[in-house]
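Single chain ahead, by itself, as structure tokens, in the form predicted on its own.
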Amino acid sequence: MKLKIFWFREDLRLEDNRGLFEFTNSLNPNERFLFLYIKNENSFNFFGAKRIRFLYESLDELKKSLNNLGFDLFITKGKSTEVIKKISEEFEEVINYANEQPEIYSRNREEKVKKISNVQLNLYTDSTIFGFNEVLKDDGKPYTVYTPFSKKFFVLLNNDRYKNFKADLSKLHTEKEFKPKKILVFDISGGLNEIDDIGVIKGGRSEGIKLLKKFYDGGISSYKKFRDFPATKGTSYLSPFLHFGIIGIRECFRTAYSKLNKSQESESQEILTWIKELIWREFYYNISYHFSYTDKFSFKKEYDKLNWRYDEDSFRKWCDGKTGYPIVDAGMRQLKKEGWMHNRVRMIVAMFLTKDLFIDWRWGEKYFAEHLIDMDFSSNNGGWQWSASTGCDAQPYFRIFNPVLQSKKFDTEGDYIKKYVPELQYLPSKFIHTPWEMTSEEQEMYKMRINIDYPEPIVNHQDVKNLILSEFKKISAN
């Protein structure tokens, strides 16, 4: 007897799901089938409570969507290999349908599943527009710099690449649905009740569609103009939905090109800027796939010889938003409170940790991974290595953000800072970025005393900048 499984992973939707489309097309009326989700217990233990809640909310909605069609989503916890092996014991042949993932830990998991004697695993491209071996240099090697990658991406791109794969579940017969008896069901509603740590973004397909529509109606046409200003809602907030596949990448491309085709020329650059951000995501996925060592090591391996400072006290002040640099502290407090951080501020705080405090990027990567609702290994790793100058970006190590200048440029009036660092709320724009420059009288006037109400800077940016440059030069000289 044969069983066909659709193995949901980071593709938690019924709409425009490539693997699900192939799965439903393959089924004949007499075949048994199962919709499966496994909450993995893996070594990549980067799951904060807010992110888990978002995931559970999304799984709960997916399960209800299947229930409304007369089917079920079997959710269990454990190791994928063990779960699938247990299910396969009841069948002569098991064919698994799933969508491809780039990360080395996902691929290792897939290889173990393939080794189960009576199990076949069919993988499809769904989380990216192109397969991981499609956007390559003319010599067949992977790109390691974004700009040429994006140029090749646009050359290869056509409408078929983001067409809608509509899975027809109506032809499935409910009586053929397999209900595993030997594996424990994980109760999603119970899991939700256990987590009261709610982030700023709610999970579920309906919430994601709402945000996508809102972005289409308003934000995408001014994306380039407003995306770098953290006090303004100038981004899509779709990153967690994209990561978990609640909204598909092809849906985003169709949305963008639909708007582009209806827009004035003056808006086209705004929309193209968002498309290029989606391509950055695809680029980092390709880096994860082709250079799997980056899960633990620097892309530029020589920079693993850097003499990083492993200063627990400085790191804790960074985590807690107590560095004395308002824009950095606002970002870190937003992260802890909401499970999300504005992208411009992510770059600022990451560069502060790696370039001002000279702390290993892997510490920051792990902290982000533990707190971000939208934590995506490839984008998180790529972003941290970009900030630390250890990654694949063409820019050299001397790119170092000045946190004060970044603050003045992107949060000029301090509205973002005041929202997340309330002890600075009475400061005028003159001092909001550099409160340590106030005299004692000014501190009393604005009800904010340095080292009592708010810390002084833990480092002097100019001093440490020169130190960091000398450390990088030592490596580059060899």
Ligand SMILES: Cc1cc2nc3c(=O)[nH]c(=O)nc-3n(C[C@H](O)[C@H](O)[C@H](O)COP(=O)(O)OP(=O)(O)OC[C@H]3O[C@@H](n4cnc5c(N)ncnc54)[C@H](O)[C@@H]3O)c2cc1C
The other form holds:
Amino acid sequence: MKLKIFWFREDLRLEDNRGLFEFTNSLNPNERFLFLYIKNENSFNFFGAKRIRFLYESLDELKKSLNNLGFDLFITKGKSTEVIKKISEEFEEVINYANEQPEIYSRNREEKVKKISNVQLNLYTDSTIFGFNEVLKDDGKPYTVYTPFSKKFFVLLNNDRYKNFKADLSKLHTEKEFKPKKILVFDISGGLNEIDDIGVIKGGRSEGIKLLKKFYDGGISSYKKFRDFPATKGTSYLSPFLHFGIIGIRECFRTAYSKLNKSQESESQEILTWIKELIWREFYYNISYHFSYTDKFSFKKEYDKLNWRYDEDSFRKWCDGKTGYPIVDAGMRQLKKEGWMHNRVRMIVAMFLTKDLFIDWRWGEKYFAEHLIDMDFSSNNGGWQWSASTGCDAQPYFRIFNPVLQSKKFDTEGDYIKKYVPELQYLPSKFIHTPWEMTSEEQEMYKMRINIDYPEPIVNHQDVKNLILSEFKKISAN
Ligand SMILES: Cc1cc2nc3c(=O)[nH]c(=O)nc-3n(C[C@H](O)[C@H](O)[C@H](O)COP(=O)(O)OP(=O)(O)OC[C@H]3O[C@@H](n4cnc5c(N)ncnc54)[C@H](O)[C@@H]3O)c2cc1C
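Given the form predicted on its own above, produce the structure of the same protein in the form predicted together with this ligand.
Every chain and every other molecule in the complex is listed next, the one we just looked at coming first.
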């Protein structure tokens, strides 16, 4: 007997899901089928509680949506290969339908599944607009710089690329659904009850749709203007939904282009800027796919010779938001509290860790991975290597963000800082970015004593800048 499986991974939606569309189209009325999700133990080792909660909320809603149609989502935990092998033992042939993922660990997993003798794996492009071998240079090689990648992307783009793949589940017969008996079910409601650590973004497709709609009605039209200011809600907050495929990338493109087609010239630049951010995501997915060594090494391999500091004490202060630089501390505290951080601030804190503290980007990448709800291997790795200047198309090493100037420019009144660093709430904007410049009288007046209520800066930016530059220059000279 034959079984067809739809293997949900980072595509947790029934709507406009390419793999699911192909799966339902392929099924004939007599075939057995199964909707499967495997909570892979390995990937969960470094997931933070807020992210797991977000995932469980999303799985719970997906399961309920399938239940409403008379089907089930079989959720289990373990190693994907072992689970699929166990299921396959009950059938002569198993055909798995799933969507492509770029990361090396997912692809290794897929290779193992393909090796099971009676199992076939069919993969489809869904997490990106183009397949990983489609946006290539004229010589067939992958791009390593964003701008030419995005130019080629736009040349290849037409609206067929973001058409809606509507899977017709009504043609499936509930009695043909396979219910595995030899594998333990993972109880998602029980899992949810165990985690009370709630992040700032709630999971589930209905939440994602609400955010997308809200963004379409408002934020997208002023995205370019406000996206860099962490005290404003100038971005879409869709990244965890995009990562888990709760909202699909084609839905985002349809949303953006539908708005663009109705917009005035002045508004269109705002919308195009958002589309270009979506393309940054696609670019980093391509980098992960074609340069899989970046999961452990610097994209520019020579920078793995940098003499990074592995200073636990400074690293801990950075993690805890106690560096004495208010904008850095606000960002790190936001991350711990909400499982989230604004993109501008992600760049500032990442640059601070790698340049001011000269600590290996891999420490920061791991810490983000443990705390971000939207942790996405490719975008996180890309963002970290960009900030550390070790990545493809990275910030050149000599362009080091000055955390004070960044703070003054993007959080001028200190509203964002005050929200996350309450010790500084009475400071006027004159001192909010540099509290160490206050006299002791001013410190008394604004109820904040340096080194008692709030630390002095862990390093002097100007002093360390030259040291770091000389370390980078040593590598570049070789
Ligand atoms: C050090 C560092 C680490 C990061 N780690 C992650 C991560 O783990 N997961 C993640 O999704 N993003 C990461 N980013 C990128 C970016 O910060 C987030 O995607 C963004 O803040 C999410 O907010 P939003 O959904 O409101 O984005 P919007 O500004 O509304 O953008 C829309 C979508 O485009 C994509 N996007 C936007 N900017 C980027 C970017 N620079 N790189 C890649 N994709 C982008 C995201 O999917 C985002 O949801 C990181 C950036 C840096 C500098």
